[in-house]
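Below sits a lone chain in structure tokens, taken as the form predicted on its own.
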Amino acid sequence: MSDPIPSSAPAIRARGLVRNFESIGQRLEILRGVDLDVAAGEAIAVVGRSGGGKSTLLHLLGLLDRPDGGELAVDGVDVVRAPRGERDRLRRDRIGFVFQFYHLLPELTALQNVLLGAMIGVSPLDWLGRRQDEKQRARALLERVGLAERASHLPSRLSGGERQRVAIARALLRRPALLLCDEPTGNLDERTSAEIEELLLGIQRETRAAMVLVTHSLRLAGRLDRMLMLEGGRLHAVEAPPDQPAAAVASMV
């Protein structure tokens, strides 16, 4: 894949992030000031116990909500003062998104799916110029993806792991400079899920997009760059020896 090189600027940055929700007349407090820096073309794991916030910080870090306090930067955009139209544009253009439970759309094809983003937003008429590029694209990601024979397939006639590789085919067709994966895993069978592992991998090495991914898979977690664990509301660092890191916080998740 020729991606481009990431821009300068961080993937991320962001200080005291704070977010709150209301639930039975309590306010539940679950993000309480999360700091955090990601470098471009920098992959990092977030661990932590269920419920403790790590779907909620991906949220605000893909722009699909926003922070009840802090500040946050992504690509070197001040997303939290941004307008709509700006957060729309760089959630479309610069991030992808890769789901534990895949959100295939059921009636489209592998192919259609993987299409989508590149649909959002655009004119009809700038479509029918640019279509034929974006299937190109499409199917040659679906090739790298491994499921180029079963691109005209439903949802419904591919296993967990094909409809997953799906939409990472999906989340890399905009050229992100970030990538943010909530237990792409998850849902799969131990073997699936070291291929999907070593899929992501790969692919993040290659394009050299940032990555934000959440795991409670320890040893997946490991083989990123840097482990945080999410805990109090907060990130803090994982300290461990290189060659075990996932020792330090076995018995924490």
The other form holds:
Amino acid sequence: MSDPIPSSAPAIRARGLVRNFESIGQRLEILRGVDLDVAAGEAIAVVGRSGGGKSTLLHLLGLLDRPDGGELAVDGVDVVRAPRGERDRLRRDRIGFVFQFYHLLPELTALQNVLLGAMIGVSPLDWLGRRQDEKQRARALLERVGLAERASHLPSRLSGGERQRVAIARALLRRPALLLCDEPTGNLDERTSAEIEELLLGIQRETRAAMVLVTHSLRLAGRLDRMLMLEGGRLHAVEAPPDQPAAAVASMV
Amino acid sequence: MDLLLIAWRYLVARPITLVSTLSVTVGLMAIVVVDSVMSGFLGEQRALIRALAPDVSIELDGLDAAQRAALASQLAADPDVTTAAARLDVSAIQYCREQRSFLAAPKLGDSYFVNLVGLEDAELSGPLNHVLGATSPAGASAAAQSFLGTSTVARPADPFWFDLDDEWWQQRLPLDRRHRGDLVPVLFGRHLAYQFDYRPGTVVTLATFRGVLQAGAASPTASREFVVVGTFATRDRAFDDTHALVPRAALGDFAGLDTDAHEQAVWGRGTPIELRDRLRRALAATVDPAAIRSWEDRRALLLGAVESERRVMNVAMFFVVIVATFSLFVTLHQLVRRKTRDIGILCALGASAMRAGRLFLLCGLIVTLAGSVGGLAGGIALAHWLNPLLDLVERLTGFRLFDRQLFSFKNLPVQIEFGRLVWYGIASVACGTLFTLLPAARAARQDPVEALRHE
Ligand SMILES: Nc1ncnc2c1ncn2[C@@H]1O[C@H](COP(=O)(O)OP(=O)(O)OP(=O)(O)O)[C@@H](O)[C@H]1O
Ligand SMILES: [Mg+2]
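Alright, leaving the form predicted on its own aside, put up the form predicted in complex with the partner chain.
Time for the whole complex; same chain goes first.
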């Protein structure tokens, strides 16, 4: 679990990221020049108004989308100019996603969902050779997130919190250097949110993966190394007094 | 591996894909059964068109006696030739000597044409043996008592040259013909024999012109008595209606021709066409290649009609394949729409959009493959047991699909041609893949971010 990620390169280095959308003939400038540095192993929170472009930013950082302008290096690789295959590989091996709506494949069991990342691009023959190791690791991850007993259950038979635990285990399977979490507790009740928070933060400390976490929960945001606010298409640092961050930010959002 | 697992889980989670699989299966089953029955009918038709034709025949006109002898010995030495025998064709008139039944079509004193085919024992006891029926003379004494029930009383291994002196035969001859020893045996087509009421032992007078007809000159005629020793039946009733088989040597003598054979009949290994080509090469020094023709060459026109039936059916079957696999398009289209978000998830896990496209292609491929294999297997089984099945249906419901009275065969002719069936399988997999390709291409073009936002 605690395999350190051997990477000294900054997890993210973004300069002037721009992303526009066309909507019914109208041009929406969602990101207007985002600068962001995330050191290896650093955990930052991104907060901001709904519709501000937080998810859009995460998609850019996670190489699911391409910026319309600006520079972006992930794990030391210039991903704007990298060929598609390289971006796919980077996304598979170095980046883990956790989404608000869990995004598990409903037809696969919890264990299979976790294993999926290890299967992608592996021929059935190679898979036969690796299956036992990967399965063991997936089971260990499920145990770490507290779901060892539910490995063979389909997502439809798991609660929201349990599904998010599976999603977290899935994100960790490839030992990512960068965890991107888009409102991981946004769909959960108070108590479950707190549990998932503990889990995520604990895991981040154990794996020393860099983390960019989008959240509306200021309590959670305040527990990370840094808090940034996305406003007007740009990121701003939020300086909050450590004893009462929530109140300070709440006044700004 | 991911694709295989997900595709499999997608399919088992959706009964609708089973419907698609079944439609391919049922479509292919129908194709296999129809094709097998059609092949059976076409095979019957070919047999009908072929009648008594040998694999390859070599015209002997223009060859002198020495050349004919050389040809015969060359054929005898050829390892690919199983049977080679000369044939002679002579037209004759049969004279209705006695009217046995007032209902029978030929009336007393009428005369009718009959084509006499002069054959050698080698052909009749060899490759043509099947036209004689199965009755052997050992059982003939009992069986021949009802002549029409026993298609022939000839000995299959030696049809003509049974012992006419044998007491069994002598009993059947008219009194004044017994123990004369100058009767020539003849086998009539079954239908002709039936019309004229010819039975084993009936003495038939046949007449023909002797030698070659010449304009302005009176032509000498000859007549001779033949004794009916049995009948033959090909698939072609019209042929059986107009032909009789006699020993070639006796026929040559009877007709007074200056030739003892018109053609050399050859039977051999491989297809008739292959045999023809090999003979054309081997005999190039002796025989004009144009004189060497397979039976298919000689019946090209009729066979062409059969082949065009086959082509029409191929086109029809192709449409069945399209209809059977079309449901795949609908199923896959729906699957891609329902699973759009999964495309985004797979991309987030590091798959390319291309890979998502391949996932759906694999789904379609599994369905078509399963459907095709199932359809081929089911169709072959159904075709194989088609006649017992129809019998069962008839026994249970009284419904008869196939009217035996109309055909010269008892059961639906079924001929399963595996080579063709493999092509149908390939065509259905190809069509299924094609119909899968469109939805799969849509999946491959899907933007992962939009897919993730998809509800
Ligand atoms: N493909 C698109 N076409 C047009 N507009 C888009 C597209 N994708 C996103 N947008 C718009 O971009 C804006 C930012 O969306 P985004 O999902 O990044 O916001 P967000 O900060 O994550 O909001 P929330 O907190 O509600 O999740 C929204 O106004 C959205 O309507
Ligand atoms: Mg969002």
